[in-house]
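One chain comes next, on its own, written out as structure tokens in the form predicted alone.
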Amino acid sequence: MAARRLFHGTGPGVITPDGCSVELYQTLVPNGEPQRIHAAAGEGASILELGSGTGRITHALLALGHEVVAVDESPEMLAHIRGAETVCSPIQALDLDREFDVVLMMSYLVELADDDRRRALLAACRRHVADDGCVILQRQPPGWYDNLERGYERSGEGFRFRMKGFHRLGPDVVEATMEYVVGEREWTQTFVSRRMDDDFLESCLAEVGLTVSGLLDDDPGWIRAVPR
């Protein structure tokens, strides 16, 4: 999959290299994720947030008492973060020479459909997690890939998010396009994603010296991994 364009986006304002809209991210609010992370991390845990965006989760974790270092490759995203140390860098190239109680990688980044880049992302997680710490990963539950024909749509006052289309590129790989409408503004993001079932995820983690230690709140979309 390395030769295929993995991300692109359209719409007003700045679009980041992974196809995300900075303006759209500014409109998003947490939906219980910070509390879930806080419960798994423990009081006062230091957190390295990989792919922080504009701080949707960052600011809530700060309010819960955590020291957070927010990493993103988009300076336009990081410009909206307040109260946390920020680092502008691609995740795979990150080397802070520091360790954290928790390394957080959300937004389904682990499902990147490029073996080398995925390995580099996970290696960055291992490089920065303390030996007694943990890595928290967000993935689509494996069954999500089997049910794409049902589509996806979420709407509320002034916004609508839906899956505009998808193509199966293989038994475990899809190219999908999401459409986001907020008021008069409209964006799309197209991405190529690879199913991370339990066995494949464990094998990818093992390559970099990590192993699954459990789920957060018994949710298959949230993985807790620890150093081997």
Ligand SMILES: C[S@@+](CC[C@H](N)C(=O)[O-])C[C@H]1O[C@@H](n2cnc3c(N)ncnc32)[C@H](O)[C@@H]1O
The other form holds:
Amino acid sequence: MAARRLFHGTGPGVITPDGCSVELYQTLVPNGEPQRIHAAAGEGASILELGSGTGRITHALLALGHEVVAVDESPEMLAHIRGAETVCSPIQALDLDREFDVVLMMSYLVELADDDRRRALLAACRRHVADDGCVILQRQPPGWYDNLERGYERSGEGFRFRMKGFHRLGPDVVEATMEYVVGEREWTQTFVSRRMDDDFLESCLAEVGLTVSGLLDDDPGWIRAVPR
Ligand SMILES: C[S@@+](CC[C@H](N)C(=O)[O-])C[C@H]1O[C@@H](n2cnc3c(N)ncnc32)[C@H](O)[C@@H]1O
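Since the one above is the form predicted alone, can you give the form predicted together with the named molecule too?
Then the entire complex follows, led off by the chain already shown.
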């Protein structure tokens, strides 16, 4: 899988190495995620946010009273963050020599199809979480991989997001292309991702010294993991 390009993106403005558009992320607003994370983290918990983008979630977590350190490999994404410490680094290389009550890694980064890189991302989560803290991960619910033929489309005033196409590269691995239209601007992001069913997730976490301790709001798309 390492030989295949895992991500690419097209469209106006800066595109990050994982194919995300900075301009697109500037237009997006939270959709309940900060409140869900806040409820799981607890009042005043310190949060290390891995893959923060332009701060869509960061800013809301700050407003909810958390100290947040926002990490991203894209300086253009981080340039939009206000009020949080920012660190420009690949997650896999991060070594802050600090521990946090919560390490947050959203945006399905855990579904990276490259085993070594995924292990390195999860090891960074483990390195930075306090022994009595937790790691919050967002994944596609495993059924997502079985139902791609149904397609995905969400639209509203001035925007339309849809899955433009996909290829199954194996029973658990998919290459998908999303299309995002906002006003006159249009972007695509293509990514290869790997199904994270409960058993596979647990085995990936075990490799780095973590274990699943539950779901957020009983939602299989949001995992709470703790040090073993
Ligand atoms: C899909 S965006 C989501 C941003 C934010 N989590 C949100 O929900 O609005 C993913 C972000 O993660 C960053 N990212 C992806 N892989 C990364 C890595 N290995 N190291 C550092 N940043 C990464 C990208 O640069 C991008 O800003």
